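A lone chain, given as structure tokens: the form predicted alone.
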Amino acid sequence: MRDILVVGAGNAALCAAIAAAENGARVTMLERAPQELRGGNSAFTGGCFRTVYDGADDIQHLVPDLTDAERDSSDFGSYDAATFYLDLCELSGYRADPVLIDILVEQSLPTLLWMKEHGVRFLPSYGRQSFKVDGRNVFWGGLTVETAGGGLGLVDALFRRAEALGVEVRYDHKVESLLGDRRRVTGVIANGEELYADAVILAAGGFHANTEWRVRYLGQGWDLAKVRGSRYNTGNVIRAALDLGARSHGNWSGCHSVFFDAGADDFGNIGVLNQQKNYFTLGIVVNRDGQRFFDEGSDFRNYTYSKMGAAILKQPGGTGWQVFDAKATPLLPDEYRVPRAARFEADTLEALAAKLEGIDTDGFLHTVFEYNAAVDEDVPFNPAIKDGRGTSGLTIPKSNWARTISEPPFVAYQVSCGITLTYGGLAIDSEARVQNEEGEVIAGLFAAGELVGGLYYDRYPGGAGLTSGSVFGRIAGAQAAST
């Protein structure tokens, strides 16, 4: 029987380690946080997978307790591996790297049954992914699935599939080195100590926590910016291959940020998550000289989304507002209705800009007096599709879903920068083995999850992340406990 070490204890890791057992290894994650903390990145997710899927029937095939009722009142559409694979060529500049994305893109629905199969329960992501429309639910932007429970049920599910396959999960153990060189390697040292093993797999996250390391690699004003998910995320564990030699790889100066309520904690606070705000399709944002500064209708929001926080972290004073009238906020969805977020109501836009602390009053309601005379009005408002609502005469346009903030109550959701996960990571080949800077591999190492780099560059297709730590973890734990 093959020993495994599985360092981390997110959906990658966990996939990992799933996977390894099932195929007859003895496995043993080493999970940084303490218990209560566990989960990694994952925990602090809504849980959406992005797959591929042909229309209803794939879907029934991933939520078999969905209804006939729920059948004939969604339109699910399809989102076939064609659309999947360019979606990541173009959200990176087509500079990810074609061997991942290819399995990434294949195995992704064959992984969500396998999931499924271990205890994970999938559900349509109707609160966050579909419109009402004519009576029907349908859904947009090709990201269609989520788990029950969100993050928090993903990881919760999977700790009980590994614990009934035998898998020992060991809680405040930090990874501090590997053993071994950059040909093979033999163990790590764990909180001093030396253990060894026949296969290491690493799926740690990557540095998205380390404040340092942020200046150095995104940037200057990232150590600013607020850490969405989990606190642990130091890149440590990525500093400990590159030491053996292992070979760096994909793009170490991005990032995945996104608009993140303005008062919420510095670090990941999971007893409050969906602190995220990234329905601004649905208005306009603005910042303290109150100017919109992009095209909040550019493109659905899961595709980006992702490039929010960097773009709300270059503004003055790094903070902003997305502001919405009363025909808009029947559409936000539960990140908008958290406690303690940063919100502000107001029966006037007078008197809502009284209320924005910090923000030039008088070029914040020329702003949306200017944006309301732009909006073209004949064309008819649909949220589920690109509907080409847009503005015309705007230095910076609305292309889509443009509507008038005419309408009280006025809100406005005070936002800044949070940062989710790194692009940056490590090497890998088509069977998650890590390779050192020869392009060799390196015997007995494998990585999964977002400590591996070239995925992701310039955007990020939402629920990519998820999926690709559980394609790649899932490819990772059979490989290591079969070599």
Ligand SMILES: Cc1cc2nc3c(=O)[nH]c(=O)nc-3n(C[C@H](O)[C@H](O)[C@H](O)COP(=O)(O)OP(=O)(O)OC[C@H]3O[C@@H](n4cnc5c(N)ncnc54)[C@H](O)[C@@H]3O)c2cc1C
The other form holds:
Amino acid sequence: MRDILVVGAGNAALCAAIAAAENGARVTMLERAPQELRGGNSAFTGGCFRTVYDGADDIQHLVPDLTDAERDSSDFGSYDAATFYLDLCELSGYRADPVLIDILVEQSLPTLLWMKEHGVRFLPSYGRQSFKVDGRNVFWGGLTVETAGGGLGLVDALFRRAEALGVEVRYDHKVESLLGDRRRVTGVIANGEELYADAVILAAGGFHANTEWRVRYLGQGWDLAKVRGSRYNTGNVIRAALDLGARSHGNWSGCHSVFFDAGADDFGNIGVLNQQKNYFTLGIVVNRDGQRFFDEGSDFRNYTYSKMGAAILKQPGGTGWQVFDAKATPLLPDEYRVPRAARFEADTLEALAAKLEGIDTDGFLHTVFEYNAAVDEDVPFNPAIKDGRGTSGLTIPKSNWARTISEPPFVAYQVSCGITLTYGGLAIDSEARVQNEEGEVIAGLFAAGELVGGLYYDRYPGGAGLTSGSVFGRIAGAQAAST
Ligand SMILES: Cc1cc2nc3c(=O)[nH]c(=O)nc-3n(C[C@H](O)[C@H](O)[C@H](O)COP(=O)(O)OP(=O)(O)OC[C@H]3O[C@@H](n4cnc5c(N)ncnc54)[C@H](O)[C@@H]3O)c2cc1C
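Okay, that is the form predicted alone; can I get the form predicted in complex with the named molecule now?
In what comes next, the whole complex appears, and the chain from above leads the way.
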């Protein structure tokens, strides 16, 4: 029986552990966090998975308890392999590793079905990814399923299955370095102890929680970002692999970051989820000068939201406000109804401006009035398609979903930058084997999840992170158990 060490205990690590165990290996997971904070960034997620699917039949396969009434009242659409592949190409500026994204796309649905067999429960993502149009739930963003109970539900289901398969999880075990050399890895050092194995699978996340690395790799100002998720993803396992001779890969100066509650803690708090604010498409966003600074309606939020943290970080004071009126607020999902959101409401725009501390009130009012006058009222509003209802004559247009900010009550949410994950990491091949700087495979070393580089550059399609961790985690586990 082969002995496998899995480093980390998030989604990628758990999928790797389950795949290795079902292929007959003895698996030990080494997790830096204490048990009560287990699950990494994966536990913080909404559990949304991007996958290829062909209409309601595939959704029904993933969601066996979908009722006839739900099926009849939903337009799930389809998301084919070519579209998923093209999305990954376009959002990365055609830099994404073609071998890896091909596998990610092709294996997305089979991997989710495999997870379902292992006890993960999927549901249609009604609340976040569909809008009611003519009485039907219309899905719009290629991101149609989420796990029951969100990220916590996901990792709980995977831990249950891993433990049932005999996987041992050692919490409070920080992996510090790898044993071996640039051609073969034989184990790890964790908490000062040498642990040997036939194979090691690295799934310890990226480096978003390392303030110093953020400045070093992402650039000036990134020390000021708030960490949305796990405080344990500091890149030290990436560093351990690089020290051994592994090849760095991907967009080391790139990351996923979003509009985030201005009053949020510096690190993710599992008791206060949903502090992102991603439905700016339904309103406008202004900075401290009261100015808009990007086209809020350029595309569905799934394809633009991952750059918004960087955008707000560059604004004066690194802060701004998302502004909505009574026409838009009923469409905002539950992330706008969480405790501790910096939310301001008033019956007039002037009264709202007075509540936005630090804003240039004249600038703000001028921006809203100018925007309202520029909205094309002749095009019908439809949030489930790119409706082409835009503005005309503004220096910064709003290209879709433009509606006036005119019906009280008016609401503003103050936002800052929340970093989600980093894009740079290690180079792997099609079997999730880590490569060395010479381009050869490092025998006995596999990787999956956030610490793999080469998948995302510049932008990121929502829901790809969990899917890629599952796809490559499953491959890594099966390969490690059999080679
Ligand atoms: C708030 C939030 C919401 C998100 N929502 C979604 C979503 O809905 N859909 C989606 O696809 N993606 C989402 N993401 C991104 C998603 O979380 C990641 O892409 C994915 O979870 C990464 O999984 P992973 O297993 O690679 O890393 P993680 O889940 O972060 O697991 C890494 C694990 O390694 C451990 N570790 C770190 N260093 C060491 C060490 N030295 N020794 C031992 N263990 C170590 C960590 O403690 C952690 O448990 C979200 C992220 C956040 C923060």
